[in-house]
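The chain that follows stands alone, in the form predicted alone, written as structure tokens.
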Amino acid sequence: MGRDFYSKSFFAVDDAKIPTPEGVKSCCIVVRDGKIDGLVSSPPASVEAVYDAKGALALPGLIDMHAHLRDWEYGYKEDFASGTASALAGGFTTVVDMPNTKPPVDTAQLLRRRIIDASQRIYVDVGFYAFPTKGLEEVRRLAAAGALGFKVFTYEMSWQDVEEVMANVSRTSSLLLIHAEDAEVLERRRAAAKKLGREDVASHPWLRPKKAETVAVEKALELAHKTGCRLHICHVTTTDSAHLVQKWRQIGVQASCEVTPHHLMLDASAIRRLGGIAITNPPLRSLREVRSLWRCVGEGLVDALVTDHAPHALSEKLVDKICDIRPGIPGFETALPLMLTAAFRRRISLSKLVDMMCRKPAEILGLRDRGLLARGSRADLVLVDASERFRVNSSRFLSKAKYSPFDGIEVVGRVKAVFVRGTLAFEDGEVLVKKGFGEVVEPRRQELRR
């Protein structure tokens, strides 16, 4: 079918399931020029043509604000094409892409030949984050050349300036993520793990505790409400961490979180069966504290969810000492089929998981054009088919990183077919558009702080 429809300028989704608060409702999804024109009961008799969803449940294109696409150095690990058609099979129709590559984006030059090097080859829509680390003049600049928002890692910096950073990002009143934990604590735990000889892999947990996080998430949103930044929390893996945000944010702080799938569906004794394919960093908590954070996802406390897709090539996660396991897990083509399998063991709601997949990120960034199933947002669809049952196999994965801590594993919904601005991009398992596709995604224009 997907062929027939790659030139339909106005064309309907008949039969498709869509999650509302209220329950699962069937609909028809009218598109005209990319955007979508209506939800209708019928197909409309003047439309080009229509697609059978064949009552698949119909999302709104998922948008993950979180994950790395490697490419330049790193290509060996994932480039701009294998990562967006992972994307694509994945559900996602719009990723950002985080700056700590190799050379690392923290310069305006940097960021444009990056995004003259995506657009070549991307299969989705990216935005790309920055380093924000070389003055205000460079974040000016590098606001000015399409960063969609800017990131740094506690941990390799002094609270002194990220406290600077945050000043000077607010005056462009771009958003700032933080991968928060805490140089100090963590120092602590390595000089401890040094005399005490712990370099074994299921130390993980123990060498980066809770408390390196819920610290640095403290002194962060202290720090934005200090300089007035527009914070975002990066994966979460605390229940402190969500309740500091809701804390800070009931007192004007402009600040949001996110947590990610494998937080919410492994705990730390994944890193004892499966040694290195289960590091990431912060690392996965106990399964006591991964149950109380599903309650803060239940209570709305996390704003997000994203995939922090971090591959790696399989030989950099099979070694024995903590110390050379590069962290991170891939995750675009496990994140839908784990929340969906979720979902239907009332875990969590499909309005809930639309909610965080599709509209919120897509209001953390500015992106008002799309996250919704609406009339006049992109026609950025995904149909899932909700009744079939497969096990998660990461040799067939279209990432370069053909490995997963959840190989094996039986989920439920897989993806059938993608919409990208109306287009059929994917059905079936095939992409159906070529490289270059993709657009970059600009940010909002605003009016810069002086």
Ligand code: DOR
The other form holds:
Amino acid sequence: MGRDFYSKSFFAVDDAKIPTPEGVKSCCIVVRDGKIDGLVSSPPASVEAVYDAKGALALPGLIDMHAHLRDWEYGYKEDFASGTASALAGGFTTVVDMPNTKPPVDTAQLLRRRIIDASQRIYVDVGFYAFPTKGLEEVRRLAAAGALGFKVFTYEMSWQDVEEVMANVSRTSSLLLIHAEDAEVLERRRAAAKKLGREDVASHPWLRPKKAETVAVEKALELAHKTGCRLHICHVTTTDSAHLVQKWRQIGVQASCEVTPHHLMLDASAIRRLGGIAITNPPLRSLREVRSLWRCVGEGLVDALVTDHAPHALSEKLVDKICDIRPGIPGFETALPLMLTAAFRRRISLSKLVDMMCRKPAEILGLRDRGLLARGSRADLVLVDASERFRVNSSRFLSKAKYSPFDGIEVVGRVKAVFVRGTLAFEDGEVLVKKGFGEVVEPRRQELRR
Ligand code: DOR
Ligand code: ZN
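Same protein, different state: after the form predicted alone, show the form predicted in complex with the named molecule.
Next comes the full complex, and the chain you just saw is listed first.
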């Protein structure tokens, strides 16, 4: 169907299957002027064209609220074009970029530069987080310049500084995302490792213990309570973290949390098998912890599923000493098949998967017209052949990072087609739109006050 479809503004996607809490339902999705016009049983006679989904599963375009698109001086790891092509191939139509770039995004001037650079090169919609580390006035300027939220790595700063940052972010009504690992706990382990001469890859989970995470999660929640800051905890890997979020939520803290497919699908034994390819922060945990993390997902304690797509050059991964390995896993092109495989094995329902990969991220970020297959929403759609089995093959990734800890494993659910704002942007492995087709996602203006 491909290119014929490019310019149609009023069409129907027929014979699609959409997940609902009551099970999968067959339906026809009507699209008009880039928005969903309605869900009906058969194509209306007035449409210009009908796209035959051939029984594919139709999901709202996935929203990844945690990704590293790199570019700039890290363009050798990934750039806006390769990163967003990879996102598109994985079914993501909106991704939000982390600010740990080179140089880091910590001023409004740099954010504006990043937005201009991205807008010429992105294939899907991209929002940007910024670092809130340059004082209240700069935080205000960053919010006004279009930051969708702010991010801190708690192990890079004192808790006093985290508190100040939270107070500042809360004054813009924005969201603070935190990478929660406590500096002191990490430092103690680093010192002990030095004494013992432990620098092998397998030491990674020991060097960054669960305690580093839970101590940081608890402190951050306490400070969010004190400052009134809206808080989102990135990549929780322990059940304690998820329970702490729930506990503080019950006493009024506005907090949410996320999990990655790699923390759900892999355990620390992968590090022995795969070395640097399986190194990520926070680290992979024991099989026991992974099983309990799944229980937290089942109980609804984890809001969002994110990729934490964190590409590096292969040479930065294949290093002997743990301190020299760049942490991070490319995740755009494996996240959906991995989660659909989990759904196939009944570890998660399809409607919960859509909640965690679409609806909740949109809600947390305040993106009103995304993440839902409903009348009036943007026509961002992903069609998946849920019966196709295949093996992960990272050499075919559109990302520059052509490696994966999931290489060779069998998954179900191939992304067949992706519509972005009602335009067929990807079909059968091919990107059909031009660089710059993606739009920069900005916060709703009324969110910015004071
Ligand atoms: O594994 C990780 N990779 N954890 C982080 O916190 C940063 C990220 C990156 O930017 O590579
Ligand atoms: Zn990250």
